[in-house]
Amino acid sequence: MEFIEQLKQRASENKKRIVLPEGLEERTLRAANTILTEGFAEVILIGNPDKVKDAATNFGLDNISKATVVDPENHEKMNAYADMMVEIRKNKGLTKEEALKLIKNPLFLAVMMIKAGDADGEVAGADNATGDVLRPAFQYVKTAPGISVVSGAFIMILKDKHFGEDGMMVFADCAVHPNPTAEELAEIAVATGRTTRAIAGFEPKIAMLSFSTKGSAKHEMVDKVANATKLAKEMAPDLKIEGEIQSDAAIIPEIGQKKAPGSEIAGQANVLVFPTLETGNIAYKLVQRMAHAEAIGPVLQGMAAPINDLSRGCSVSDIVNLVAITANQAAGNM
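Coordinates for the sequence above, one chain, the form predicted on its own:
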């Protein structure tokens, strides 16, 4: 069974409510119809109900009637959500009048539904810029307890099954945070471990990558990774984490045992945490192109609830797949 089909199967066993704020966008509607047909998640569409119904009819989408449709201009929880917004942002001076205007914006409405417990996750970005999608999330959903930084992981599916977990690995951060501190890098490692369990479905063996293995080189950048490893182990003693370690020692058993003898992770890592965004982004793109690997993501991690951003050039299947990922994040409690 392919990875995405496995995700859908797992999601169908514990259906989550995923809100799609771009409820009138054609690809989003077609994706919602597919999701409802396959039955692996409950769908909440934000948009005028009559317009949603008309669009579904025009596109020949028979299962949109199974979705919950919320009108951003007129719904029963508008005042309650606005009050929540004022309470959360009172130190920023947000007024009830301003909140009542903001709550009519589908992107703000979506995150307030999550905050109130009326939805479990969100997928957006087919019709909105990344900043517009994430700003409400940062302001109202915020980051998970003990996590201060949001990062982006890629699920890498390799043709060579000797690497990772039968050819599957997780790379982070490849998408969000340019130059994390040791503390932030530790948080990224912990969040990536949780993502691996929730989405990839295997026990993470995390390698904190550097150009040094166990003190073989001296540099402040090496010190950062070594400190991050120590902090990550303290944050999540249930996770298997090794560092600092070079990439070849992380994934090649013979090299791993030579450079880090006795390590239970060296040579067997299935999660690679990169010291900076540039190294992570370069690495995943090289592996994707040169090893002809499939790169699924980025999966945003570190939020208090799963909120994922699409490319505006996304396909219908991209939206369907990201909803499956988001549903698994919600089921796995991040």
Given for the second form:
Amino acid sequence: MEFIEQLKQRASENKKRIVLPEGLEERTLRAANTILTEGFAEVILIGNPDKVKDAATNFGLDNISKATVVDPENHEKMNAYADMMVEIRKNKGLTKEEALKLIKNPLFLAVMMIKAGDADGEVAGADNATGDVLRPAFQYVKTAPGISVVSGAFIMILKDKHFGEDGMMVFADCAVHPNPTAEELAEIAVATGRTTRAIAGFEPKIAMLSFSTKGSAKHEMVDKVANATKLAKEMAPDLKIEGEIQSDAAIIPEIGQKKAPGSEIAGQANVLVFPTLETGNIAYKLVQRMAHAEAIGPVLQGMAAPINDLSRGCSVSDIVNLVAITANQAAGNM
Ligand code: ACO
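Could I have the structure of this protein in the form predicted together with ligand ACO, to go alongside the form predicted on its own above?
Everything in the complex follows now, all chains and molecules, and the chain you saw is the first one.
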């Protein structure tokens, strides 16, 4: 069975409530209709109920009637959520008046529903920039215990099955943290190793990418990756991690042997950790488009609740797939 079909089957065994704050956005509505037709999660749409109904009728989406629709202008728990927001942000001086304004924003309402236990996970970003989706999550849901930095991993499904694990690889950070320190990069590598085991289901061989392999170039950017590799190995001795290493040495066996002889990861890497968000984001999009790979994610790592962000260029099936992952995270399957 295909990877994503397995995820849907697992999610349907313990259905979770996934909130989609962009409830009037066409791809989101189409995805919601598919999810409700396939029945692997419950869907909460945020949007004016009349407008949601009209849009569903216009697009011919019969199963949207099975969704719970929440009006951001007039939510029955608005006052209680605003009180929670003031409590959480009291150190930042948030007033009740400001909270009552913020809670009408669907992206804030979604995270407060999760915080209050009224939803189990969120997927957004078809219509909103990543920063706008993430900031409410960072501020109110926050990171999981012991984690300082949230990052985003992509499960890349390549047509060329020679790479990674029968064509499956994990790339990170491709979505969140622009310029991590060595410590943060080490944390991202460890989190990505854990995501790989939990979601992709194979044993990670992690390459910490750079423009240098094992000291072939000297630069502070190289030092950062070498240092992060050392720290990541200390943080997670159970994970196989190699660095700093160039991308060709990471994934092509002959080049790996030449540039990093004796390495058990060089040439065999199935997880690529990029030194900055710039490199990770550019790389995943190029591989997705030029190699016609499927890019599932970003799966956010390190958040205290399952909240995942889409690229604004996403397709309907990207949304459906990310909801399947989010529902599994919410069910504790990964
Ligand atoms: N992990 C955990 N917490 C974080 C992180 C992080 N990576 N980054 C910021 N925060 C916290 C801050 O500590 C702060 O908490 P506080 O308000 O309780 O003190 C809160 O989030 C807000 O932080 P700010 O500094 O106000 O927010 P910032 O301006 O740094 O924005 C953001 C954070 C939105 C993630 C920013 O780093 C960003 O825009 N990243 C790029 C996202 C992006 O555009 N990705 C590419 C597109 S995605 C795609 O193509 C799939």
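All values reported here derive from a predicted model rather than from experimental measurement. Positions refer to the first chain, counted from 1.
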Legend entry - Check: residue 76, residue 125 assigned to the same rigid part between these two forms: yes
